[in-house]
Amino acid sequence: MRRLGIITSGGDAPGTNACIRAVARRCFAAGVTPVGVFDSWDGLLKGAVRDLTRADVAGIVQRAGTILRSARSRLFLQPGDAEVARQALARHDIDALCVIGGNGSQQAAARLHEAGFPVVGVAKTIDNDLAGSELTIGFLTAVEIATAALDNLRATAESHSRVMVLEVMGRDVGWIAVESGIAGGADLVLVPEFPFTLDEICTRLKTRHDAHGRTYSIVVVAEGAMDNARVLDSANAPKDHLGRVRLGGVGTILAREIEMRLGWESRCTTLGYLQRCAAPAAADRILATHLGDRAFDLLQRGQTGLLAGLKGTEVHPVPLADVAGKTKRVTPEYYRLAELFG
């Protein structure tokens, strides 16, 4: 291997730029050239993508974001696209790639590898729902701001004696909204993986006020965990580029509801791009540059097809077949924690 390339996609997760410094600064050392490829895939097919030098990795172990930038591609939705995204990685002389994304990243990871083309994956999302790694790229520190969001919004929710309900980031899974509400105490928290009503929302609220005198409650709620269909104008909705209606603003319908039911001012607080845009936490530099060195060492050893993924404590190399189309929900288990110790 001599010019390994490295790409970004979808959302970006605080670690990021931890993980691109440490594949690159493995690459110093093998006398390995790192290859940036900018903007994701479309940025492949457009040629923005250069050799990456010690100076573009210095420093950026703290900062949030990813200095290779990202995208949401369209690039491998159509048959034949991995062959397309091939040839464009083989006229830039890159030998192998390591594509670090979540789930989307990881099924092009996939067609790629299907396509006869050496790649190894690293598992990055704040969502956390990426099958193969129990841990993403991102996660610990979206639960860290939603966990000090919940904190702060405890004290004006008390002083008022308001229902507080912060909305989180989580279209599919609610494993932000778990974590962040065990850690903050939440009173109540509703996720996409277990259906309720508006009814049964109010219910649990006012049988907590009644039955135990409480004078404010504190709601976390999945931006994906109400049915957009029940709650939203889906057909008239704002769509992304890939035809996904844009979600955003279900905490603010739920604080509406509950207060036109129940008679108690409720106010919503959307923590949206703040979860993503934040300097990542310690234990995120941290495993980004594990699961960063990993995907290195696999690439050298011609191990390809592989997502670095963590096991336990270890990092273990996970078969993309395994991971691609697949989602990691959250289980009864974990979310009878939320629901237990609300």
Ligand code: F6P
Given for the second form:
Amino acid sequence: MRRLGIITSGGDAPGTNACIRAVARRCFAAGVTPVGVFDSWDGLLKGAVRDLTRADVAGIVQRAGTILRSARSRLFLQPGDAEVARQALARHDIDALCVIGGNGSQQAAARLHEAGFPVVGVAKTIDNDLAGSELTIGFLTAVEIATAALDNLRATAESHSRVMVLEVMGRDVGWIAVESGIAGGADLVLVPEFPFTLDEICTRLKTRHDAHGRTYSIVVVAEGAMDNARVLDSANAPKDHLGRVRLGGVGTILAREIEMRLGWESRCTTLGYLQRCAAPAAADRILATHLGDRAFDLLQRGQTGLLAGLKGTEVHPVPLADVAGKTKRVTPEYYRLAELFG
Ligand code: F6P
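So the form predicted alone is up there; where is the form predicted in complex with the named molecule?
Everything in the complex follows now, all chains and molecules, and the chain you saw is the first one.
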């Protein structure tokens, strides 16, 4: 390996820069040139590619976002796209690639590998929904932020005897909701994996208030819960350039319905991108460094077509083919914990 490309793809996630830094520093130490691919796959096709210097990756371990910038791309949606990417990489004399990203990105990485290009993926998404890694870069920071929000909202909930709803990210899975719900002691945790009705929610809240004499409640809801797309009327809902419904709004609907049905004052706070743009927690910087370091090792040994993920406390490579297209959902056992101790 002479020239290793590094690309970040999908939503930004705290800790991504720490991973870029780890990969690039291993390159410098091994006499390999780290090549930054900017603006994700579209940038690759447009030639937004240049060699990275030591200065590029200095002082970035604590920085949010990605110095390589990121995007959600249409590339790899069509057969033949992997070959187009392969040729673009060849034009820049890149002979191996490290793909730092979540589900969509690792699907793309798997296609590129199938097309004969040496690739290793690194697990990165705040949603933590990537199969093949128990934790993904950015998730723990997002959970910290959501937990801090729940802690703060409790003061207003208690002072005003209100139901406070916190809407967090999680398009297909409820990992952020469940973990922050446990850490922040939320009274109700609502996630896409375990459907619920408004009647059930109101009954649960009423029981809590009537039987336990509580005067306020804290609810955390993942943006994709309650079949968000349907609730928001998918025909009219705004969509992104990939045709995916832009989520957000389920918490507002929930607070309104709870107030109407129970007659209790309810408010919603949507955390949105504040979960993604913060400085990475130490745990994410450490995870990102471990995963980046191991990704480089794999690439250097020619062990490609793999994802550097976490299993227990160890970095564990898994075939990209086993990861691509799979979603790691909240398990019933885990959800039970949130129900019991939230
Ligand atoms: O990174 C994943 C995610 O955080 C999802 O939970 C959310 O639906 C999505 O990103 C929104 O990102 P964007 O608006 O940048 O496409």
